[in-house]
Structure formats: structure tokens, C-alpha cells
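Single chain ahead, by itself, as C-alpha cells, in the form predicted on its own.
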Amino acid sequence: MTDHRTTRFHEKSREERIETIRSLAGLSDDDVEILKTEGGISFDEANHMVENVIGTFSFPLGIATNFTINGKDYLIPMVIEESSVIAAASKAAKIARKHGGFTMESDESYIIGQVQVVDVNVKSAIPKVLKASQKILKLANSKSKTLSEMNKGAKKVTCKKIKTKSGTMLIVELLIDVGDAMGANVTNTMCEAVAPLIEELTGGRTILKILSNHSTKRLVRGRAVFDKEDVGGKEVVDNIIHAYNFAANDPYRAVTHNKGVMNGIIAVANSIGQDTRAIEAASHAFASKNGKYTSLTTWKKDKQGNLVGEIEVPMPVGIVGGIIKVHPIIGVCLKILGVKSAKELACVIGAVGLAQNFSAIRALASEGIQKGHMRLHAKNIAISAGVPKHKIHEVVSKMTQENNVSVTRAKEILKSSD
């Protein structure tokens, strides 16, 4: 945010940083007391959410700042448990704000439900179906009243021949435009509705009626430009072009290195309630779209010698249905977040993938990943080795001044100082 108020914003008490977004994103009492609200869920909700509970597990929720993405400011909630991620992206955002920042795009919420038939004549069953489509459509959008009255829902459908070894296969698929929602359960209904008809029509056996994750429709991709000085001179952005055709060329560290987009991607995700194996499973296969795995990032320089970035990921979220009318915390989360379509949302989480993603091999091409990391790791280490709060900072400087943080030093440095 261009808000001063935002301004060394990790300096703040929690008071402090609650009052800040309070006033920043007009949250009510009512939203304030779910955030001091430890987990930010209660036993009972939970209870209702997922089967066996017997407690609730929390992760830390912070806000990345400084991030402008097609020209609107952003304060953008970030669930994770790793230490720098949520420093590391708000940093790369602000070095992106002096070239105007990330501009993204998205494409529509289309998602592919598919059909599985078998024991059947695939070559005369394909005519049938694909002449049947107006009906096979009307049939799966009757099953989504609001969808329909959105001039959005089943949208067409396609034929498939798979050979296995448990014999040939008619894959009949619709495609869906699900708005503003994840889209999983009424894809999978659709799906189901529309079965018995297919069987019918093919003379088959349906058995598997559902969605593929696998979301080459649903994209979203962009660019930000880091100015060559701030990111640290020439020999930086040349080792960080480097280091990016590392990942594009060798699957083992291409892992690692999207490993990084998604420790940006996930934390969001994590914050408002989207199914975070669904963003996973997707990238990754699209990661390997051409037959080998590689990055889903490109890195490069413009005229002026400055870094370029750009991502290009599947990205299946959305602002309505699933948990984010049942968890107290991520109705908060959105209304910090601010986000009016899946499609924005969906622009959003990719500018901050390709934030983090920057921040990490800007990291390794420069002063090497563990400095800031361990920097900020060490008060973890601090902690688990029983220094009191009062020492923590004297512990940590310490070994960060070293360059030596483990729990043995932590323990050493406490007791030399008793």
C-alpha cells in the first residue's frame, strides 16, 4: 500500500498492525475480535467442518504490503508457517512499485468436468454424442439455477479416445464456466446429471463422473519489471537470469525453484480458503506441459538492463462456495484482501508467486539463501532451545552475528550469559 500508515509495518505491536488494517481495508468490532481470536476458530466449528476432530491447529497469519497489481494497492493476507516468505514477497513488491508494479491477467473460471465410459464402440458413439450436446448442456446446466441466470455454466462438450490396458475408452468432457467459485461440487453434480443420458446415447458404461484439476482453461499469467539497481546491479540480474535457466532447464532444481512460486501462491491460498492441492496438482502438471518439468516462471532483461519476470500458472479459486462462508477468519481475510471476482483473486495470488519467486533467486544469486533466512529463522531456534523472552534478542544477534544459529549455540550463548 502507498498508505503511509503501512510504512515499517513489522515494527508494529499487534495492536498496532491491527488498527492499521482496521482502518485500511474498514473492518468492523465484529472482524477484530476474529482475528485476536486464537486460530481463529472455535472446537465447534471445526466439529461441523471435517470428521473425528479433536482440536484445531493454527498457523500464522500475516499481511504482505507494498504490492500494486494492475494498478490498485493491496493488503494481502499470507498463512504460513516459514520464516521470510511474507517479508521476502512484501519486499519484492515494493522494488516492483517503481515500474508500476505487477500487471496480470486471467483467463475465464472455466473448469472440465469429464465422464468415463466404457464397454463401448468409441468411433459410432462419438457422432451420437456430440449431436446430442444441446441436450447433454441443458440437462447439466438445469442442475445450477444460479449459474444459468449468470449466462455462465456447461458451455460444450467434447469426445475423447483413450486406450489402456483395461480396454478402449470414451471420455466425454464439459466445459464450465463457473463464475466466481471454485467450481468442484458443481462440476462433479453436473457430471453426475448428465451420465444416464450419455449412457444412453453411447450404449456404455459410465463410471467415473467428475472434474479434472488439471486447469489448462483457467490461467492466469503476467509480468513485473525489478529496476537493475535496486535489485543489485548488472552482475545480479545477470546470475538471476542465470540461476532462472538453471530451473528451465533442469527438472531437480526447476522443483525447488517453483517450490518458491508456491510459497507465495499456497500462503494466500491458505488465508482464503481455496483449496490449496488443487493450485499444487495443477501447476505442477502444467510445469511439465511439454514433457519435461521446468519453471513457471521466465526471467530476462528489457533495453535498459533491467530484471523482467513473468509467470504463467493454472490458478482454479474463487470467492464463493466451499469453506469461505464457514471459517470466521477467512471472510475477514477477503475483506482485508478486497478482491470482487475469482478472476482478480486469481491475479492477485499469481503477482504473489511471481513476488516470492523473485525474492528467492534474487536470494540465492546474491548473498545466498540462508543469510535473510536464518536471519529471521533464528528467533524459532531461540525459542525451541527454552531462552527466556527477555533474552531472545541478545540470543539471536548473537548467532546471527556468528553466522552460526542452531540450538546448541542458543543454548551455549544463554548459559555464558547467566
Second form
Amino acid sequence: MTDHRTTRFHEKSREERIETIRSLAGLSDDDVEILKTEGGISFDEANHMVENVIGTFSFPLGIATNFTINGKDYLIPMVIEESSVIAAASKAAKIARKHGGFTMESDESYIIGQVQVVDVNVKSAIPKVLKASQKILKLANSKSKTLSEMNKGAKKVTCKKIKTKSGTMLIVELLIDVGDAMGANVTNTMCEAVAPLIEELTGGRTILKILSNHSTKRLVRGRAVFDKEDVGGKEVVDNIIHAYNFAANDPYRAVTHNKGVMNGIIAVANSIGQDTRAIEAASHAFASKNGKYTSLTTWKKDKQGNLVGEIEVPMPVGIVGGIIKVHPIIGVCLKILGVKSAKELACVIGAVGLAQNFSAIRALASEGIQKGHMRLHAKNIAISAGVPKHKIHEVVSKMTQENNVSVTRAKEILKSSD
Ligand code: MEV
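Can you give me the structure for the form predicted in complex with (R)-mevalonate (MEV), which would complement the form predicted on its own we have just seen?
Starting with the chain above, the whole complex follows.
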């Protein structure tokens, strides 16, 4: 069940693909122009974004098709250098559509902000801080009119004592609903704002005032059913469950399994300018939450023998702030994606993570990963070997037929075909 709106999308020319997306996402002429500016960003824009800029650096931007999430169809921009990922996500989404696609839900956008207090009598300081919670929250919330007006912002103050080699410390934590932003900046601002009050209350000295990227209260979770026939039959379904149990019980496999999940998550996050390091850090910490690193997804069979995949992963993402308004192509990608809130964005990204994991373990549990991978990889190899455009198809076909994909072989084939 392909998304009929994008049937045979991969066979279209660039112009046709852009035209399809333009009409489906309601892009303007300006949006299309931005898409056609290779890389989507000028030197001047880059020069304002970071330091010591000497140029810009582009990655491929593709569209994953066939996704239906919570009953809505999405076109999903993905920015990634690795071949097969976008095709794999689209294929998984096509299979999942048969049983209604992905059902996802997201927590509120909660961040934890931390204020470190040293040189303090922790035992007597904790009740003083807790008693002044309302005053601390009011001061924190005075730093964001926008969040306060939305009835979001700092909601709760908690305290914890940690014993360290440099002494016992009090850690004061603010639980902040950052709404549609990723929220790092507002969290850090609030932590810095309340630090003098905390010093006054506790008689201690504050040092670090910063968000925690361990985003345990900002999770997205969901599931999809993959029909056993489309998966490849009972044996492949059973093999996928064996593959999952391998990851669930062996950290060496789990890291690779989760890398497949992150292929999807990070590619979407890249396209809309998210802090991918925050997502990665949070995900891997969450994968170790029970003291042993394990899989971020689970796989089982339903009563009909279909494959059921589930994912739960932190998703600290936003649709306002950061570089969203600074990098022109991000605005266009957001328009294509059509999400209206950070929570909806989290649901989409989580679904792509699950889809990506499905395709990877399905390939691994059946024909192996290399067959599909190699054809695309062979193209990159042919290009690196200097094969001209009109000869790429011939060289790639020969290398994959022979199962011998290398720069040396590409050069030999090119020479013999001259
Ligand atoms: C490659 O980028 C990702 C995989 O290694 C993931 C996995 O092994 O599950 C194929």
C-alpha cells in the first residue's frame, strides 16, 4: 500500500520530485528556489551561525514516503550521507501502512535544569529550598513571558544530595515544560536566574547552572504492525525476533541495533536543524536506564503471527528557536513535514526510528544487509573511481553481478569498456 500521492517517487527526475512535493506541501516559488540552492545556505548566513567560517558543506536531502502516523500521511525530509537509509524507511512505512501505520504518543516537552550547590550543609538546605519553591518558580518563569503565557515554564523544584570526591553537593533541579522549543536556552537562562536566590537560601555556592540532556521526562513511544506476508513469511518474522533478542541481551549487538534506529532519527532531525548530539546522548543514556545497555525497540508477534515493533526513546526536539529561522532550508523542510507542535515532531521522528530499525533487522534476518546496500554503495565507489556519468550504470551492474565492489575493479571495468 504505497502512499498513492508519491507512487514511484524514486523513479522521478529531480524536477518531478520537487513538483510533487511542491503541490503536496503547498510550497511557494521561494521555497522551491531555496530547495534548489545547493545546500540551502549562503556564506553570510553560515558566517553568522558559527565562528571562523570558510565555507559551507552540503549533504543529500531526500524524502521518505509512505508514512502514516496517527492516521495522518507525512512526507519526511531526511538528511544523511548513507545510502539505503531513505529507501529503507520508505519501504518499512509502506509495509506498516497495511495495518494503519505508526501509532505514536509523546510526553510533554519537559526538561530538567540543574543548579549545582557546593560548600553547603545539604541536610539543612533542602527544606529551605523546597519551602521557597514557589518563589524560585516565579523567578524562573519571569525569564520567559512566552512560556508563562502558554501556562508552560518551570513547574517543580526538587533537590538531591550527591556524594563526590570533592565533597557532598546539593543539586537543585527545575522541571520545565519548554513547549514547542527544544528548550536548552530557556532552561539555562532560568537556572542562571535562580542561582543567586538558591545561594541566599542555602548559604552555599553555586557552580554549574545547565540543563540535563538526560531527557527521561520527554519520551516518545509507539508501535507498528508489519504484516507477516510482507515481512517475508513466518521464518523471517521469527528470525527478526531472534535478532531482537540478540540486541536485547548483548550490548555489543544493541549498540549496532540502536545505530540503525538512530540512522532514521538523526536523518530527520538533521533536516530540521535539531541538536542531534542532544538526541544521541539522551538516547544512549536511556538505553542503559536499567544498568545495562539494551535495545531501544522491542519486537514480538501478534496472535495472527504479524510482527509488532515498539519504540520508546527520549526526543528533545522543537519547532521554534535554535537555527530554525536562521537556516532557510529548515523552514522549507518543516513545511514539507507539516508538523504543528514539538510533540507531533517527536512522534514523527520516533516512527522513522522504528521504521529504520525494522528495515535493518529484516534485511539482516533474511538476505543480509550487503545485497541492497552494495548496489548503492557501488555507485559511490564508481564515482570515487572517476567513472564518468554515462558509464556509471554499466560499471555498477558489472561490479554487483560479480560481487566485487571496489575502486580497483571499477577502474578495470572502465578501462576495458573504452
Ligand atoms: C547500518 O548503518 C545500520 C545497521 O548496522 C543496523 C543494524 O545492524 O541493525 C544495519
